[in-house]
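The chain below stands alone, shown as structure tokens; this is the form predicted on its own.
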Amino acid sequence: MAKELCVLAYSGGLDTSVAIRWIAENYDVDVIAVAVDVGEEKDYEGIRKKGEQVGAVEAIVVDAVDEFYDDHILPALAANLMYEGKYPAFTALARPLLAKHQVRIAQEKGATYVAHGCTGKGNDQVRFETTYQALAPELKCIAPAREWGMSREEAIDYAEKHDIPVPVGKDSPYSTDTNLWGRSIECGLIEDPSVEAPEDAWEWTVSPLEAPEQPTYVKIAFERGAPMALDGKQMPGPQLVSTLNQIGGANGVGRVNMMENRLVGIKSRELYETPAATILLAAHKDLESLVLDRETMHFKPYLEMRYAELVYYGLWFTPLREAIDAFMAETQKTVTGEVTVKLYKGTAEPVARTSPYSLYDFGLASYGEADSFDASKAEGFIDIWALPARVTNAVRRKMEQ
């Protein structure tokens, strides 16, 4: 009689590699390992082979790079997605896509279980399991890292005992996650927020101290909010992002070192590398400031903050996220033009911008001879504008007397 199947979200890292054997032993099931390619990780064939080597009855790699860019990164860019003002939430952005493909394969294979390698105090457990329940509540969930009670050091010992190859050791216990939009680094010395992050934690970015002495300029062309070309050369979105990751990283751009409020209610010290996201978000917001009217510009950040929370909290498959996406898409209709960004020793500063939809009127803004603003109307405008304040304070003074 064939065993029941469990489809595991597989990254090739410590926890998911240990999980393959642990789930098979403790649940008496066959494990199918599913890795989803969302960019920047280079050796997915190696990850697939490793999954089979560790004990999966089948290991599958799903190419979802274009889907991640089109359906997740572009909406996030439209919403200027930045959790707590610092984190582009690239891990949170990818998890619903990973879980969606995991559920799809579980349904195709007739699996009983889905599983992930997330810890019991992390955010990703919520993101995976919320997606499972939204898309396939009939599937049972196994969360081995919540159940086995092993510390990270004990998990490394388990891997060594069972000849499970893992990319970490006790001397370098970093846990990393990578996709097209960024790289996260956790564990080890990073967990002490009172000390500076060790330099060996960074891989995508050089230290700003060692970045070139001369600035690098990049010109990014947008069409309806989507980046279309870099320095005059059109290229597919994933290639443009990957190229900016390299250029930005070489200039020390995109290092994030923050104290973060996790969904589960604890604070954690987090390191992220987001060169392309840092550059594109800066350029995109700058272009919006040129083409969006004042009222839209002032209202949009309210929804941007809520959108960032929805993504971070794992609420991707919800009506509110879809509704905010619709609003954001409407605002992007005129976000077309070019922005020049100056990269210098860890900074990404937009320094020039143009657009056929620019709302900037030189005659209205200039104080020189080209000035076309009728200043004579200002006095009447100020009288009407100040009327509520004038009346309110007159009444207050009368009451005080």
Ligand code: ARG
Contents of the next structure:
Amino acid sequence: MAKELCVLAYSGGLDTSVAIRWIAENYDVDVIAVAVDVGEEKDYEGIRKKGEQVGAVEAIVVDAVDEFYDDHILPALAANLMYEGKYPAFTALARPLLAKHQVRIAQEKGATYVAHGCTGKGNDQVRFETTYQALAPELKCIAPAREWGMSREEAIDYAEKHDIPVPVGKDSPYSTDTNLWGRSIECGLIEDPSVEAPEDAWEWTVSPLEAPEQPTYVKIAFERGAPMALDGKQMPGPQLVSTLNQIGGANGVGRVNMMENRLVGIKSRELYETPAATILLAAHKDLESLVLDRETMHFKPYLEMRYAELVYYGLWFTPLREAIDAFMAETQKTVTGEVTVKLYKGTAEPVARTSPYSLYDFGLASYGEADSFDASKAEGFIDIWALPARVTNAVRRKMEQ
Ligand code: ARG
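Now show me the form predicted together with this ligand, since the one above was the form predicted on its own.
Below is the entire complex, every chain and molecule, led by the chain shown above.
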């Protein structure tokens, strides 16, 4: 009789490789390994082969780079997505997409189980499983790394016993997660927040100390909130983002070092490298400040904060997330134009912007000859504006006597 199937989210790393074997053994099922490409530049064919070699009955690679860009990064940019003001939430953005493809394949193959390699202490388990439950509550979930209780050393022993290749040589002391929108670095020396992060944690960015002495300028063209061209050259979004990761990284841009509040209640010290996200978010916000009316601009950040929480908390497949996306999309109708960003030793500063929808009126703003603002009207405006302040303060003074 054919065994039941389990579809595992597979990265090719030690933990999920051990998981293939561990799940097959402990649940007596056949494991299908699924690796989803969301823009981490690695050898996916090699990962696929490794999945089968370590015991998966089938290993599948899904190219989801464009989908990640179109359906996750662009809405995040429209919402200026930044969790706790610092983290562009790239891991949180990708997890629902990984889980969605896993669920799709599980349904196509008639699997009973889905599985992920997350530990019991992080946010990622919540994001995977919330998506499973939203999209396919009938699937049962296996979380080996939460269940097996193995230390890293024990996992390595287990791997060696079962002929699972253990990465040697440059065995990173850190735990990392990478996609098109950023790279996270955790564990090891980073766990002591009272100590500055070691330089070897950074891979995408040079130290600002070593960045060029001269600034680099990049000009980004947006259409309805979406980046379309870099320095006058049209290019597909994912290519634009990875190009900016290179240029930004070479200028030391995009290093994030923060204390973060996890959904599971733990405070953690996090390092992120997000050159493209840092540059694009700065440029996008800057363009919005040129084209959005004051009231929209002052209101939008409230929803941006809620949006960041929803994404971080794994609530991607929820009505509120969709409703906020619809609001954001409405605000992006005029976010078209060009922004020049100056990259210099770790900073990314928008220094010039233009838009056909610009609300800037030179005649109104200028103190020079072109002045077209009728300042005499200001007097009456201020009289009425100040009325409540005049009345309340007069009463207060009387009461104090
Ligand atoms: N703290 C970040 C988050 O919760 C990054 C998590 C990185 N995940 C990982 N499996 N290494 O989104």
